[in-house]
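Let's start with one chain on its own, the form predicted alone, as structure tokens.
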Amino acid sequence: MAQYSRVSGTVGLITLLNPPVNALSAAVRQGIVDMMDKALSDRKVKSVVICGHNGKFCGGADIREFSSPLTGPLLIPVIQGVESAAKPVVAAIEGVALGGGLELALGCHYRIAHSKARLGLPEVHLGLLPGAGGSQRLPRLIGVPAALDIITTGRHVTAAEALKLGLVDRVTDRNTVDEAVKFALSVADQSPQSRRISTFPCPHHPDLDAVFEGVMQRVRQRARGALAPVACVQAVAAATLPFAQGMERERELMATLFTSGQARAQQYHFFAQRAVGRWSMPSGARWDKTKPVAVHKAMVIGLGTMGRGISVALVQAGVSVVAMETNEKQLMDAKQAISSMLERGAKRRGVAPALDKIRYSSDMQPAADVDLVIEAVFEDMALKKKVFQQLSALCKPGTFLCSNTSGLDVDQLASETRTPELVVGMHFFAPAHVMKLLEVVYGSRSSPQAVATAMELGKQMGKVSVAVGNCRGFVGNRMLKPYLEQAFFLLEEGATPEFVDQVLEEFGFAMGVFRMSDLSGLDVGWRVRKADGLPDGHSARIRQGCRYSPLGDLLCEQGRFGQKTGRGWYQYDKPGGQVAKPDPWLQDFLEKFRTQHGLVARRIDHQEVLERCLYALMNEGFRILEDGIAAGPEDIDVIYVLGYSWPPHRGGPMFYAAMVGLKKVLERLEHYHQEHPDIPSLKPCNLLRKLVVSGSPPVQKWREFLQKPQSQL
């Protein structure tokens, strides 16, 4: 809804209510009509803002309205209303004004914004564009290369940049409604008419052809096949046209986006994000319902590349940092690449950096005085354990000890300290200051106070995070393993490096299995499998009875480490050489590879390629669902869009599973395992069969067929 009140005496002052984000829903669209109509009927009313509730303007539609036939006015003929009235309207913007909430503003013949207001058109990670005449009016205000990178990108715009762009008139770090009615007061006497932006033409640039050809190449290479970007540029095109006729392009477009199976896929994530908070520890209370620690005093141990991004997304969270590293050049190289990142996060977020929040230390004495450790050292039980064990001796008592491990027993590192229920995994995803993504790990005996308080300091540093149980590899990485033995075994039987990874990027993923591994590193896998005892024999392809590839092994005893030596799966021009290249070597390594062990090579499909892969993860994902370590589907879905780069106009492994239908992936998995019986990850899981048997339900009802969670170890 709306409320309305006149202010200095000849003010209409709008005020949308509808918490926390005043939505544009039904009730608030009428709200605006209904007290337009109230402002421009009252004679004593010269000039009218509107405003939102509780320093909010409007961060856009109400997305909850999309799963159901729209009732109530629509947004545009509202925003039409709003700037066609013939007295003017200025838009009081604190907050956020985002998606609807800015198309609203725009419809507004003035815009004053708080300083620390953030404004956007973010309707791309919906699947959507902005559908309300945002991606005709903002080209029309601000240019067309500037609104193509802001409704291409759905970023967020500051307040600042907001005002050098020309998006808003006045930025004020004053009460924003206040400065609003003052201006308004002081524009009552002036018609709104040259104020009106949808009469105003494009602003001239001497090559608009070449401007959206250039955008147009860049969005399709990073949209790997989203449409939304795609129809963005072609919206922002149709601006240049008469504004009824963009808009009537606009709307095509639009109704093109809004029943296609990446908006769902889209919509599916934005809420996904916002339900893996619920969850319950094995005794059954709810972490989420009990109150985290406040932390403002953290300590970081080890210095490398983790360590490093999460000191800098401590101080980025207004968190007083220790930042320990042992070998003295580490340390000296950390404090540098910090302070620059620091620097350079500062710089982008228009504020000063924060390097009074960071100290440095060569031992773990600071440990003493501090609200919380983060561990970051090297990815090694042993080292690890004794790390806890110098921590449990050294820290005060309450002092929530934290492991950045990728996979390792959490309940381990608790065994060695007196205070196991302090004890939980954090793993973060590198770069750490960069990705969203936060996997809180519990153990057996962690308390729903140390989930509590490391999932609240998780979102303080601007993550998702996710609360998932303590198994080998715990949730994304038990998930790609069999996912990467899959592209291994397509390699013994035919298939080429460059092949597989143009299938799954032409599925969506930034990068394909192969281009990955040599990004990340051959040997960090390598070192994983040494310490679980690899085979007898340097090639062997059984292990533990089960079928295994030995191919990666192989690679790292000829060095071949990725990137970081310029050869691996592909080769490079030098060390830490970027541009992946066939390897004519590889192929004649894997041609004696057959021969060697009877391998006749085979022609392989971009079919068989996706569902060995795809499939194989998704029937992980089932498992770990079955075992409780993941609390319900989103949880797993917003990990693989956050962490392991699967496209989100994809919704995620479980939600895609959902859509390509459970019924058609137990039938692939059953063929897939009858043809390799020795590969146990092919096997089709209970659950999935469980829930083929129910009829496919939705992805949003699976939690009804789930197990109360519990630790796997």
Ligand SMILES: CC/C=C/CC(=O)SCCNC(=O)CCNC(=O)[C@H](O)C(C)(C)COP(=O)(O)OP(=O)(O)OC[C@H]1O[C@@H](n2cnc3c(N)ncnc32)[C@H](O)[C@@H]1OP(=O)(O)O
Second form
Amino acid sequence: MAQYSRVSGTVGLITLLNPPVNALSAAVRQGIVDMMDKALSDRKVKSVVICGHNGKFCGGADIREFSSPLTGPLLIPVIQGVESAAKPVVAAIEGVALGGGLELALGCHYRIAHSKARLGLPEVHLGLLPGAGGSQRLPRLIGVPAALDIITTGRHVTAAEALKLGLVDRVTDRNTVDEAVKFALSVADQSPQSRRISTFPCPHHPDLDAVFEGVMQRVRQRARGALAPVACVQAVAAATLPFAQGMERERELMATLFTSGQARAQQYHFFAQRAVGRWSMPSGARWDKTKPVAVHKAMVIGLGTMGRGISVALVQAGVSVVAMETNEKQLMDAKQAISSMLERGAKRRGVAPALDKIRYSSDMQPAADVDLVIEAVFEDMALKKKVFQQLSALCKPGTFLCSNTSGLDVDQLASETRTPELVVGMHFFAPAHVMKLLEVVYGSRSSPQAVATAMELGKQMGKVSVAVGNCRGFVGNRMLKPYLEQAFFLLEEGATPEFVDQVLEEFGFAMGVFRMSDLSGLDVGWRVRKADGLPDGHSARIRQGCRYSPLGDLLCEQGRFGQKTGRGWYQYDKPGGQVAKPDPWLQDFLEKFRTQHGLVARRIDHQEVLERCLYALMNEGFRILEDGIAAGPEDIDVIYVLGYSWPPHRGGPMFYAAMVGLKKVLERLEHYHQEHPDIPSLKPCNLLRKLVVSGSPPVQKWREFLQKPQSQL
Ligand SMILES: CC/C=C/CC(=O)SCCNC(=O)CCNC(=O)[C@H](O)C(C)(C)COP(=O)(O)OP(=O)(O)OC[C@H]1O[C@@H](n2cnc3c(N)ncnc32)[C@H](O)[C@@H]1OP(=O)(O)O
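Next up, the form predicted in complex with the ligand in place of the form predicted alone?
Shown next: the complete complex, the earlier chain at its head.
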């Protein structure tokens, strides 16, 4: 809803009231209409200010309303009503003006922003476009190139940048509403006629065609099959037409997006990202019953790529860091690298680099005086155990001990310490100061407070933290295993790396499985498999009664580790080269392999590649839910979108399973498992069967079918 009062004698003040972000629900839209009527009909009122309750202008349309038929007045006429008002209307922007919120502000005749406010049109992240005139008014106000940038990236613009772009008229450090009221008084006698953005012509640009072509090309490349970014460009292109025609085009494009599965997927992802913050553990411990401990000082042990990124993320979150590395040369290199990462980051954010927040050490002693340690040494259990033993002896009581591991047993590490309840895994993703995902792994003895502290620290670092149980590979890497396996089996059966990658990239992954494997290095998994007892030079295709593909191992034995050696599943022009080219050697190698094992290459189609890779991955997701390793499908989906480049417009693997239809997924898995009975990951899991028998409920209802946590609190 919206509140109305008259202030300073002649200013009508309309306050949007819908906590926490004053989203434009039906009641708020109706409130704006009613309060505008009140202000315009009050003869004493000469000008109007629109602001948001509690220091937030408006977070946009109420996304929760998108899943049911719209009621109340539509936003487009509401904004038109504001713009066509005969009295000047000023938007007082505090906190955020996003999506429909910024569109409303664009309908006002003036915009005053607080210096800390953020403005943007992030609809593209919800699978939409700014459909309440934003795609038409923004380019008219700030020009096509700047509008295209803001609309297609969905990024938030600071008040300072908004002022530079001409998006706001004034920026203030003072009380924004008071300033807006003063401003409204000063323009009370002026006609708003010349301030109506819908009447502006689109600013001239010498080569608009080239601008649109360039952006469209970039957007298509980045979009990976997403419809919204492309529609955003098309909508802005329509801003060069007369306003009414542009609005009609915006409406048509929006209608297509609004009903698309992609918009549903991206809106699901928006809420899923927020839902994972409400974590729970099988013990019944929960986010709302556990207080995190504030971390002021942390230590990072091991300054390889991960340790450096983690140190930067901590410093940028305002935590004092001791960065430790025993190798002096590595320590010096790390210091230089971390300083330049901090400097670059600070420059991007327009702040001073917090170089004084970090100090360096070549020994473990400073661990005695920190609140939390993140161990980020090489992924080797023996080495990590040694570090945890040392930490246990050194740290003061209450210090949280975290391991940045991508899949090792957190319980084993905890058992090396005197305080297993303070041990959790913190699985960061590379580059750790950039990637948004953090898996927080609780062991069987981790205390709820340790989990809450790691989750909160992740949030402070700007990450989306997901609490997961302890098992080999946790959630993300555990699901990756059957996916990779299927890709290898497909090569054995007749596919090529190029074809498998092409199918997965067409689906929307940034990189197919083989290009990704070349980038991250084939040797990483090989070393882990060898540590698990993989015999050298052995190419058997059946291990412990199950199908096993030795292809990756055989490539590693040839020194083909991927990009870094210039050869892997593809060839590169030099070690470290990035352009993957098909390698005739690999074709020859695959043919010889098939002959050696009596395999006859068959024609494998697009559908089989997708189904075998993706359904095997989803099936593992159902097992993870069944095992209680993830609390709900949202957790898995957030991990896959943010950490494994699953296309956001497909929601995540569990959401996608629901979109495809659980019955179909089950049938196809049954079919493939019949064809390949020696591949256990293709055997449909019980939870999937249970859901199908229960009529394939929507993904939001799956938690009801999972085992309830046992409350021990
Ligand atoms: C035809 C009309 C078309 C219009 C197009 C639109 O306007 S689409 C909406 C565009 N707006 C956005 O995309 C903004 C989405 N929100 C955010 O980015 C952030 O929430 C925020 C506004 C920057 C605030 O961030 P903060 O970290 O402070 O809080 P949370 O993200 O945790 O949000 C708090 C709760 O508010 C819910 N929420 C936020 N925005 C909306 C919204 N637009 N509609 C409905 N609900 C919203 C959010 O879900 C949180 O609640 P939970 O219960 O925790 O989920």
